[in-house]
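Consider the single chain below, provided in structure tokens and representing the form predicted alone.
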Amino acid sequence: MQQTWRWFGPKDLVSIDDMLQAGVEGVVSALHHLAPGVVWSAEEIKKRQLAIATRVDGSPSGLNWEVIESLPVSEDIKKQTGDWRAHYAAYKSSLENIADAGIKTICYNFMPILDWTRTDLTWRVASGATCMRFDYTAFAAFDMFILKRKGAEGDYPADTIELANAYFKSMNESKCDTLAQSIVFGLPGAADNYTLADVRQHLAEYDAISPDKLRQNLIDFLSDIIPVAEKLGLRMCCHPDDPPFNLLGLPRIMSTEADYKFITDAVDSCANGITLCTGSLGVRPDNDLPGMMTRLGSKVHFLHLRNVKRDTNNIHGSFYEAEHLGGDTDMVAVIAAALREEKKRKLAGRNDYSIPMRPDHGQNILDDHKRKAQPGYPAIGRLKGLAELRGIIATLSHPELSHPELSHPELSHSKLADRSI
């Protein structure tokens, strides 16, 4: 696996030099300052490539821009309203410029309005580290009593409404503002920053869009875009919903293995693939991450490796972002499945046999608390996660580890731990 690192550009408080010291092999970035629907020009792409290729002192970094995350899909495209046809054309022009720049892998998502949702960006765990958390009660309080979404009460069970009401009554104005800001934070570094009024307006525009309609809009988008991507030799990979269940009455269409299989079957192309995010998908207890990597592996173009710890095994529930080996997902089994997929690809002669991965998110530890980088993207916390993932990869790839378990999808962390090597 190619070990990559997300970078938000020159304003990122984690520098190119920092990631070099972390030992990464490539960079994941995007032109976040450009609004969705705008063409990514060759000049803007080259400018970002040059920034990635240069250390703080001006010397070469030796790093390349390997994965784009994200080439954003506009709300007009998702809803098929406004300038959506012009945005299709702009997207294809961006793909042409990206291909000319030599970048092959493009991550995107089709989540309505908000690209990810958390209720706390600096939740403290027992060790003193901080992380991002989604609290279902807090979110319900925001939805019903701060955003005051029409009909919100109908989306929650009676016990959640009671808890949310008590939670809201315990909050002062400052806490309400902090909760609202955390929830509408959206994509780090994005051009769009929503107010509550903006969210209400966007929600109203989705009133008539069912999950089936949104899914068809995605298929329409891919049917138009993927032939261009395939011709250009690009790999498109859709990121799952985060969290992978219904929020704010909005349709969610990329939350399960069945969702991914439907989309990849509907537009069957080597260019139409998956970003397998173990953090987003791992929020649902019914998502079998090692099995998904095994069954959908040929379509996985990008790996986000992070872990979450669920408060309950309900589909709708609270969770926090755990250490990379400390959550509910068996990361050893996921990586073993990914390594098996890479071996299959290499034997088949695929030139994309090495799957780019990045240590997705991380807890703030040590000097991360002083640096205050993008929420979820600390320097030391991600370095710790990358080191742990790197250790798993090195161990499972070692010739001394030739036990038969490595050929079985049922491989689990506990099974390996029980064996003497």
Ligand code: DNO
Given for the second form:
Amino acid sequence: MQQTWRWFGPKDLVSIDDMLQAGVEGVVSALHHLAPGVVWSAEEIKKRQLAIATRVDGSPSGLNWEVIESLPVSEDIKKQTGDWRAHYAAYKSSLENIADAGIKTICYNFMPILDWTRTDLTWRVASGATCMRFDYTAFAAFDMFILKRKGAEGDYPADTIELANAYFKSMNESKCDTLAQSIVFGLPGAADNYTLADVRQHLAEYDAISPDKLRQNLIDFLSDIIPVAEKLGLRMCCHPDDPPFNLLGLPRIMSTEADYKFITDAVDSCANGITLCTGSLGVRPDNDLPGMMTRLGSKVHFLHLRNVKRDTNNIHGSFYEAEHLGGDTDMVAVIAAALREEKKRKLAGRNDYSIPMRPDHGQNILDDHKRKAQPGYPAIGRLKGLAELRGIIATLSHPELSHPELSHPELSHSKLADRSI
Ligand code: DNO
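What I would like now is the form predicted in complex with ligand DNO, since the data block earlier showed the form predicted alone; can you produce it?
Next comes the full complex, this chain leading.
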């Protein structure tokens, strides 16, 4: 597994030098300043590659840009309206420039309007760390009483409406603003140029788009893009919906194993793959992450390792971003499945046997509280996550663990150590 780290570019307050000290082996980045639908030029790509390859003092970092996250898909492509055909062409031109630059793995998502969504960006846990949280009641309050989406009441059960109503009544204006900021504008990849009126307008444009229609639009997009990606030797990988259920009446089509199976079968190519994000998918109790890693394994081109703790076992529920080994997903089992997949690929002679992974998000701990970073992307919280994940990878990859005597009940660890097997 290749241990990577997300970097938002020269403006990121966590530097290339910082990530070197965290033991990072490769960088995940994107040209966030270019709008969806715009071609990524060779010059812009080169500029970012150079920034990644350089430490603060100008000396080489030894790091490469390994994964693009994301090459964004425009709203026009998702809806098949306006300039969607021109955006297909632009996407393919970007892919050519990316391939020329030697970058192979490209993450994207097909979530309408909003990328990932949380209601609280600095929720305090018992240890004093802060993390991100999605509270279903707060979200429903935003939807029904702040955004005032038409027909929103029809999307929530009676008890949620009642709770949301009480929650909204307890909020003052500044709390309402903070909630709206957190949901719509607060996160990397968020629709940061929108007002609430814009959001309403964009939502209305999806009125006529059913989940089946959106799924077909994704298949049309992939049918056009994937043959080009395959020829260029690229690996496209679709990020799941986060959270993995319908929000604001919008269709969501990448939330479950069945969704992934459908899309990868519909356009069957090694270039049409998956970003397995354990944090996003792990919000649903019916997503079996180690099983998904095993069954979808050959198509997993990128791993986001993150954990969430659910408040309930409902499909539509509240959750917070737990420590990497602390939530509801069995991270050891996921990593074991990923290592098995890597072995399989090696045996099959695949050259992409080392799957890039990144510690996805991190809680704010220690000096993170003082130092600003993108929500979810603090230096120390992520470093801790990476260190824990690296420990699991090192342990599960160690020859001692595959030694037959280890499974012998009479042999204690100290006896094994004495015999230095
Ligand atoms: C959040 C991220 C998402 C992700 C995009 C990929 O931290 O996982 O914003 O980058 O959805 O397209």
